[in-house]
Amino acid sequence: MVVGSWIWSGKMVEDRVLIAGAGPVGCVTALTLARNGIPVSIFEAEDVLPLDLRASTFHPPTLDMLEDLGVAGDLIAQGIICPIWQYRDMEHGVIAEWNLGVLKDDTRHPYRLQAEQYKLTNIIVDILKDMPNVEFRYQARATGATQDADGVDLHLETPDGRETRRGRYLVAADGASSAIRMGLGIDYPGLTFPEMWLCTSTEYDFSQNFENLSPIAYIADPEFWFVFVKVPGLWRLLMPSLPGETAESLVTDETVQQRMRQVCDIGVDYETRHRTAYQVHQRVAERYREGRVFLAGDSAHINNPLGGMGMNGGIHDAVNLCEKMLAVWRGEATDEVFDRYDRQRRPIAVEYVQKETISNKANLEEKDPLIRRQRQDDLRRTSQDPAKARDFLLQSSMIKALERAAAIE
C-alpha cells in the first residue's frame, strides 16, 4: 500500500520509511512512526517471524519505552518479573544480589522482565498488521540500498526475483551481517572472541540445587563460568566452549549433557527444549548514519550478551531515531538533527555497552584468585551499600547510558 509519493528526477518517491528487518528494532521502529501517522514499508528476510531465543532480558528503561508505546504490558504477561538478580561463585555462592526496588524512583518498571524477544515481535506484528499505514513484507532479503539527493533505494530479493523499493528513509535493522552497512562500506571495526558460547534450555528446575538462586545468576569460576536465565516455563543456561570445540561439535548430545552436567549432576541425562551455539563478537560500526540511511541495533553494534544489553542498546536506538524522524517529518526539525542520533548513540555502544559486558565477562573468568577475591570484595561491599547499589544498578540497567545519551547535543 502507497500511501504517497512524489517524483524527482524522474523517479517514483513513496513518501514513507522502509525498514529492513523484522527483529524488536525493526518492529519498535515501524510500530512507533506508524503510530504517529508516518507510513511504514517493513521487509523481512525469512519466510516467518524468527523464533530467536538468544535475547531475553528486557531493563528497566526499556520496559518503560514499551509502556509508551502501548506493548509493555502484554509482555510482561508473558514474562518473568524479576527485581533480583546475582552474582554468584561456584565455590563460594552468593557474592552480591542485587534490588532493583532500589530504582523505583527513576523508572516505572523497577526490575528486569524476564521473556524471550520473539514474544515483543509477535505482539507488536500483531498490532501492525491491522494498521492502514504500514506495508509488511516476509521473503523479502534486503541486499543493499543506493541513494541521491531525493530519496533511497533498498534492493531487495525476493522469491519473484530482485526488486527495488523507494522510500523517503532507510532504517537498516538487517542484523549484525547487514548487506545494507556492506553495501555502503561503513566499517565495523572490534573483535570475535576464541570461544563459542552454547545456550541451552530445560523445564529442569536448578534451584532444587543451587541454594537461594534467583532467575538471573552470573556464576564465576576459574575454569567453567556459566549464567542462569529462567524465563517462563524454562531455565536457560549459557557457557563457554573449549579450545578445539566447534558449533556443529557443542550442540551434540554428548556435549551438551557432558557441559550441563558439570554445572549440575542430577544423575541422568537432562531433557532439552533447544541448544544452539555461536559466535560472540564486540564490534561497533565506525558510523550509525550515511545520508537518508541509519543503522540500528545489531547492524550498527554487537557484543556479547552478558547483562543483557544488546537488544535493550538496539531499542533504545530505535526510540532515539524516531523522535528525531518525527519532528523532521512534521517539519519541526531539519535532516540535521539526525547527526545528533550518531551522537548520541554510538558514544554509547562504545563508552557503556562494550565496556560494561566486557567487564562483565572479565569477572566471571578471571584466573588470578587474588584478582578475582578483589573483585568480588569489591562487588559485595558494593551491595551492601544502598547508595554504591542504586549507582551501580542506573549503570547496569542502561538508565546512566541514557542519560548521557541525552545530555549529548
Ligand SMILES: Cc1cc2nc3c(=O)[nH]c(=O)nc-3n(C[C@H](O)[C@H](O)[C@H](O)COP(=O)(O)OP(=O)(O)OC[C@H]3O[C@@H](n4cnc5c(N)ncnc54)[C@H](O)[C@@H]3O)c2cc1C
Contents of the next structure:
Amino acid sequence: MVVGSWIWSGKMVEDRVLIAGAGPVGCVTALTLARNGIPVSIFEAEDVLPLDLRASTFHPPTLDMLEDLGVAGDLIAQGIICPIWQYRDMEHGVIAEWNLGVLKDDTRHPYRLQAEQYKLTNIIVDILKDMPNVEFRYQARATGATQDADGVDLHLETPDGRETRRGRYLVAADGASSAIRMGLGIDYPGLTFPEMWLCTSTEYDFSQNFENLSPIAYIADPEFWFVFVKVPGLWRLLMPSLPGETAESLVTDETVQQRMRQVCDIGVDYETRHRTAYQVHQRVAERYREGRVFLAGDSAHINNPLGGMGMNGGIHDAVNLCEKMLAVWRGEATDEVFDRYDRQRRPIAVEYVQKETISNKANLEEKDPLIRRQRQDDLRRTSQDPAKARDFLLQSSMIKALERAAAIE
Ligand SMILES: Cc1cc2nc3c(=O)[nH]c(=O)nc-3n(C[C@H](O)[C@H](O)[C@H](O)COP(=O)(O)OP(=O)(O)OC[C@H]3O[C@@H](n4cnc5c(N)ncnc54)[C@H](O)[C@@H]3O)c2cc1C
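Any chance you could show the form predicted in complex with the ligand after that form predicted alone?
Next comes the full complex, and the chain you just saw is listed first.
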C-alpha cells in the first residue's frame, strides 16, 4: 500500500521529463523513462493514489509491454487470468464464445487479465519511490504549461502555494479533464452519451444463475443490456441509466437493488461493495503534441468502456512516446520524431478504438429484432470459423491496432 508522498532529494536539475498525473498512463511513462536512465518528476493532484475501480481488463499486448517493464508478474498475481470471454443474449444465452488461446503465437499472454487499475499504479509507484532519478509529488495539481525553445514550465498548485517546475518535456497524463490540454487550447471534440453508466460490485457469484458464465460477458438485451466482469472476490456489473436518472439517483439503494434484480432476482437484497455513476464520452484531442508537451491516455482520447480499450490504449500511447523520447534523449533522433507519435497514435483512437467501442455498444443495445438477430448470427458464425475468430480476436485485443500504428511512418 502506498501512503504519503516523498520528494527526490537530489539536485533540482531542469533536464528531466515532467509528468502530470499518476494514473496508469503517467505511472507507465515514469517507470519506462526512469528505468532507462531519464530523470522524471511526476505530479499527482490527489494526496494518495486514487483507488480507481474504472478499468479492470488488461489486453494481451498490454501485458506483453508490462512484462517488458518488469511489472506484469505482480499484476497477474493480483488478478484473474481469463482466456475465454462471451457475448450473450439475455434471452438466448451464449451467442459467441471467444478463446484467446488461439493467439498463443501472437502474444506471450494469450488471455485478458482482470485486475483493477489501481493495482497497477500501486505496483509501479512502489518501485518508483526507491529510484534515485524519480521525484514523486502528491498534492501537486497541474494548472497549465508554457514553453520556449529550451524547455517547458509546468505550473502547479500545492498546499504550500503556487509553484513552477521546468523540464525538457512534459507528458500530460492528467486524465480526461486535462488542465494542460485545456490550457493549450487543444480541442477535444466528440460526444457525451446522454445516459450515465452504473458500475456496481458484489461478492454474489452469478455463475450459479447464468449457465457456463465466463468471467467477462457482454449481455445484449433491447431493454436492459449490461456487462459482467469478474475481479478477484467480486463480480462487477456495468449498465446504463434510464432516461431522467441522475448521478445521485443512480446510486441509491433502491435503484441499485432494482437494477441488480433485473440482472438476476435472488429473492433478497444484494450486498454491494461499490457503486459509482460515470458519465461516458467518445472524444479524441485534435492533436497529441504541442511542441514539448505530449498528451497521452485519457487526456488525448476517451471512449466507452465496452471492450476495455481506454487504459490499454493509453498504456500503448505511453510506450510509443517513451520509445521516441529515449531515442531523442540518447541523441539517436531529433525532435521531429515526436510528430510520428501523433501520426501513429491519433489515427488508432479515431479509426479504431472509437469505431470498435461504438459498435460494441450498438450491438448490445440494438432494439430492432431483425438487426439484432443478424448481428448475433454474424458473431456466432465468426466465433465458429477458426480463421475469422482469430482475426476478430486480433482486432478486439488491440494487436491489429498496434500493428497498424507501427506501419505508419
Ligand atoms: C466504468 C469504467 C470501466 C472501464 N474499464 C476499462 C477497462 O476494463 N479497460 C480499459 O482499458 N479501460 C477502461 N476504462 C477506461 C480507463 O479507466 C481509463 O482510460 C484510464 O483510467 C485512463 O488512464 P489515465 O492514466 O490516462 O487517466 P486517469 O486514470 O484518469 O489518471 C489521471 C491521473 O491524473 C490525476 N490528475 C487529474 N488532474 C490532474 C492535474 N491537474 N494535475 C495532476 N494530476 C492530475 C488524477 O488524480 C489521476 O491520478 C474504464 C472506464 C470506466 C468509466
